[in-house]
Each structure stands twice: as C-alpha cells, then as structure tokens.
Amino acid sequence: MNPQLWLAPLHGITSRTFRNTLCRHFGGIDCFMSPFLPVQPAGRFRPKVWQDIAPEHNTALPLIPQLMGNQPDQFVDTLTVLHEQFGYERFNVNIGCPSSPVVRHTRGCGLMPHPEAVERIVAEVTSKTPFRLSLKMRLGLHSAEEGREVLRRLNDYPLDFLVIHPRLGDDLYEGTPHWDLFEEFCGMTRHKVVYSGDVFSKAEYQTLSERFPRVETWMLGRGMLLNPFLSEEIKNQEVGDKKSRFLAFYQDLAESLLPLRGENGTLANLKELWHYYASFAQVPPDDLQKMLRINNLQEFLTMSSNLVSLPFGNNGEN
C-alpha cells in the first residue's frame, strides 16, 4: 500500500516558504496543513493575516488551511470569507495544541475538556456552511475520557477526517505515546482517522502501519524535520546524495526567507530549525552551540553548512 504522506502544521516552522522549499527538493508528501490562524469575527478580517495561506502562494501541493478559536459563529464567518477570497473548500479546526498560552485562553487543546464547545462549532460550521470540515485533536487534555466524549458527540455528524494525537495536552511531546488509546479512538470512530505523532523513521512507520491497518494516512511533524529525506525513504524512493541535496535546500530555504523575513528573522528561523537539523546533519552538540551563539547571518550560513557531516547513500534511515 502507497501511504498518504502528509506535512503536520509546526506554528512557526512550515511557514509557505517552508513548505514550497522543502516540496522543490524532496518527495513524498502529498498534502500540507497549514499553521492554526485565528478564526475573526465578520468585518474584522485583515488581508496580511492571511497571506501564508493565499493561493497563489501555495501551488505545489494541496493546502488545507487549519484554524483556532472557541467561537462558532467567528468560525462560519471565516471559512466564508476563506471561501470567497482564496476557494478554499476543506478547513481543519486545531483542538490538539497543548501550548499553555492557547490553552488558558480556551483554545487548541484547552477546548477539549469542553466537548459541548467543540460540538457546538462542528454543529454550526457543518449545519451552515458547504464545507469539508475535519479536527485535529489529542486524546484529551488532562484525561482520555475528554476524547471519549468529543468521538461520541462528533460520531453522527458529517466530518472530513480526524487527526488524531496519542498523547495527552499534559503530554506535551514528552514520553511513549499512548498508542493502545489510540487504538481504542480508532474503534470509536465511524469518521476516517490520520495518525500524527512520533513518526521518526522508516522502521517506525512499518511498525504503526502494521498496529493500524486502518489508517491510511499520515502526519509527519518533527519526523520531517529530524529528517528530511523521511516522507522519501517510508515511500521506498531513491534518496541519493544526502549531503549536496539538504545543502542545497538549506540554501535554497535561507535565500527564499530572507526578502520575507530580514537578516534577523532568517536567523532566528534557521536557528530554531538547526535544534532539529543537528542530529540529522551529525552535529556536535558542542558546535551547534558555539554556532546559536552567533548573531550575524552570514557567518552562520557559513559555520552551519561547513558542519554538515552526512552520508552519500540511498534509502539510508537515521
């Protein structure tokens, strides 16, 4: 079976210039999820806020734009006016980031203690608008038993998929996934479940895909960024020369920010992406240091690509 590779929404990372980047030099994924934007109330939109998701900005795959907030009716009026200006037809509502700023404000996973909240938005958005609608969820916030009770209140109603965490809001990205959880939520559903979490490796995915013969689709988040020959390597496609091939998206990444971002924001951006990229690259964890301590992007550019150490060779995994 050819899976379905998707990009997981990292807020922050896979920015448009992330995403179209990473599609000119790898392979694999088939479909991107944006980063959560707020949902606004009618009159209030304003253009800018939405220029990470403007089509004419996102043509190499399909992007479904992903949204937070706790209001239904700021919900259909965004998806609305999402509709009118960019055609958008598919929408994810994000009721799974455990961040503790979105959570004391009721959004993102802090709505799922609340299951009467978030069915009021699925009933609202799919009784008064067209539209695909699907959530991306954990499997509850300080307990399973929230989840339970968003799978039996959403199970009659008319959802794209779900995208499912198996981790608590409390879990952060720490420790074992609760995977036999998530095989529970899967036998809970009638609605198609996408897997998202802890997809680090070939060997890894070969081992869930096995667990859940169901799931046909999946989210790779950090698993793309720890390694971005991944999505390639689970799909059985030819990698080649690792080294020459990341430098060139490096560079290629860094040019495409810098019109976008400045100096400083390029360098700020890289520097959160080389916490991941120092493993992959083989970087030592006293270089990686000795390189986030400097200020000027040149000489970073410089510093980072000389200390890239990777293999040449095909289908490899790290």
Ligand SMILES: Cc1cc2nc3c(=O)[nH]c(=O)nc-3n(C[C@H](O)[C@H](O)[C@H](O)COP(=O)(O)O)c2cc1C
Second form
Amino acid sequence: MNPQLWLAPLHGITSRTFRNTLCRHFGGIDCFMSPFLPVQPAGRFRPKVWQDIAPEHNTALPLIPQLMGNQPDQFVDTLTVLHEQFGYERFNVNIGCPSSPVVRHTRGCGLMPHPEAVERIVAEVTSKTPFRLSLKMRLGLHSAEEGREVLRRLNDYPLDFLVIHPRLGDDLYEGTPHWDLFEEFCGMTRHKVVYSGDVFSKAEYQTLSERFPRVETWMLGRGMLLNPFLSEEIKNQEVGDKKSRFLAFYQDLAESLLPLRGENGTLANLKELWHYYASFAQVPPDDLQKMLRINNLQEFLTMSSNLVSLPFGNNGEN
Ligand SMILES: Cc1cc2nc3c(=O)[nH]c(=O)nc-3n(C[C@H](O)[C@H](O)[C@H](O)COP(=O)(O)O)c2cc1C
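Next block: the form predicted together with the named molecule, after the form predicted on its own:
Complete assembly follows, chain above in first position.
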C-alpha cells in the first residue's frame, strides 16, 4: 500500500518558507498542516496573523490550516472568514499542544479534561458551517480516560479525521508513545485516524504500519527534521547523493528565510534546526556547541555548511 505522508505541524519550524523549501528539494510528502494559529473574535481579525496560510504562499501542496482556541463562536467566525478570504474548506482544531501557557488558558491539550468544551466546538462548527473539520489530539492531558471521553462524545459528529499523538500532555515529548492505548483508541472511534509520533526511520514506519493496518495516513514531524529524506525512503524513492541534496536545500532555506526574518531571525531559525540536523549530518557535539555560539549569519552558514561537507549521513548511498 502506498501510504499518505503528511508533514506534522511544528510551531516555530514548519512555516510556509520551510514547507515550500522542503517541497522544492524533497519528495514523498502529500499534504501539509499549518502550525496552530489563534481563532479570533469577529470584528477583531488581524490579517497579518494569516500570512502563513495565504494561498499565494501555499501552492506547492494541499494545506490544512490548524486553529487553536476554546470559544465555539470564535471558531465559526474565524473559519468563515478564512473560507471567504482564502477558500479553505478543511480545518483542524488543536487539542494536543501541551505547552504550559497554552494549557493554562484551557487551549490545546488544556481542553482534553473538558470534553464538553471540545464537543461544543465540534457541535457548533459542524452545525453552523459546511466545512470539513478534524482534530489533532493526544491521549489526554493527565489520563487516557480524558481521551476516551472525547472519543465517545465525538463519535456521532461528521468529522474529516482525528490525528492522534499517543502521549499524554503530561508526557510532553518524553518516553515512548503509548501504542497499546493508540490501538484501543483506534478501536473506539468510528472516525478515520491519522497517526502522529516518533516515526524516525523507515524501519519504525514499517513496524507501526504492520501493527496498525487500518491507518492509511502518517504524519512525520521531527523525523523529517532528523532525516529530510525519510518521506522518500518510506516511499522507496531514489534518494541519490544525500550530501549535495541536503546542502542545496539548506542554502535555499537560508536564502528564503532571510528576506522575511532578517539576519537575526534567520540565524535563530537555523540554530533551532541544527539541534536536529547535527546527528543526521554527523556533527560532533563540541562542534555543534561552537556553532551555536556564533552570532553572525554568514559565519554560521560557512561553519555549518563546512561541517556538512565532512563525512555525512550514509555517504549518499540509499
Ligand atoms: C517544536 C514542536 C512544535 C509543535 N507544534 C505543533 C503545532 O503547532 N500543532 C500541533 O498540532 N502539533 C505540534 N507539535 C506536535 C507535532 O505535530 C507531532 O504531533 C509530535 O511532534 C509527534 O510527532 P513526531 O514525533 O513525528 O514529531 C509540535 C511538536 C514540536 C516538537
């Protein structure tokens, strides 16, 4: 079976610039989901917030915008405006983000202990708009019973799909995902399930796809940062010379970020990415630390590109 591979939303990383550059250099990804954007009250829309999902900047692949909030009427108003302005018909609601400021404001994963609030958002959007609505969730914030109750309540609504990242909010990104609970959740819901979490290699994808044959769509997040060829490898595409392809992507990314983010913003973005690229590009920890202390973009680009030129990945073999 040819899987559907979607790039997971990674706030602060998978901006439109990153998505478009990734798409110019690597294959295998079928769809993007934007990092979360806040829903806004009617009359207080700030178009600047929507730049990341403006259709003129998102022509490479289908994009599903993701929204975060907790007021049902704000979801209806925001989705309606996004449809009118940009033509989107599919939207995703984030009830999985575990970051403490988000949870404290009963947004993201902070909604999971409040299944009635999740249901109100879904009921309101599905009854008042014609849009295809999906949710991206964890197993719960503190316990899987929260997730079970969310699933029970959502079973009778017309949802597009559910993305499940099989960790609790309390787990953050640590430990192994709870695959037994994922299995149980898949059996409980009548909705299509998209899997998200810790697919870091083709072998891990194969193990999980054998264990969960009902799952057709797989999200790749940090796995695509740790190895940008992962989607091609999973789809058995010819990978070729990894080093030169990675360097071309990296240079293109830096050049594309610069006009939008300026030197400091570009440097900050690239430094964050290097926490992932360092192991793939086989950069020793001392060199990485030295690199992360550099405060000049040009100097940083020179050092990081030179380090990539050292023995790298699997030396270009598939
Ligand atoms: C830095 C970072 C930012 C993230 N931002 C979002 C986000 O905006 N929306 C969302 O639904 N999930 C977000 N996630 C969760 C990922 O989409 C994904 O579900 C999670 O990282 C597990 O998948 P992975 O192991 O393939 O990365 C984020 C994760 C990380 C590490």
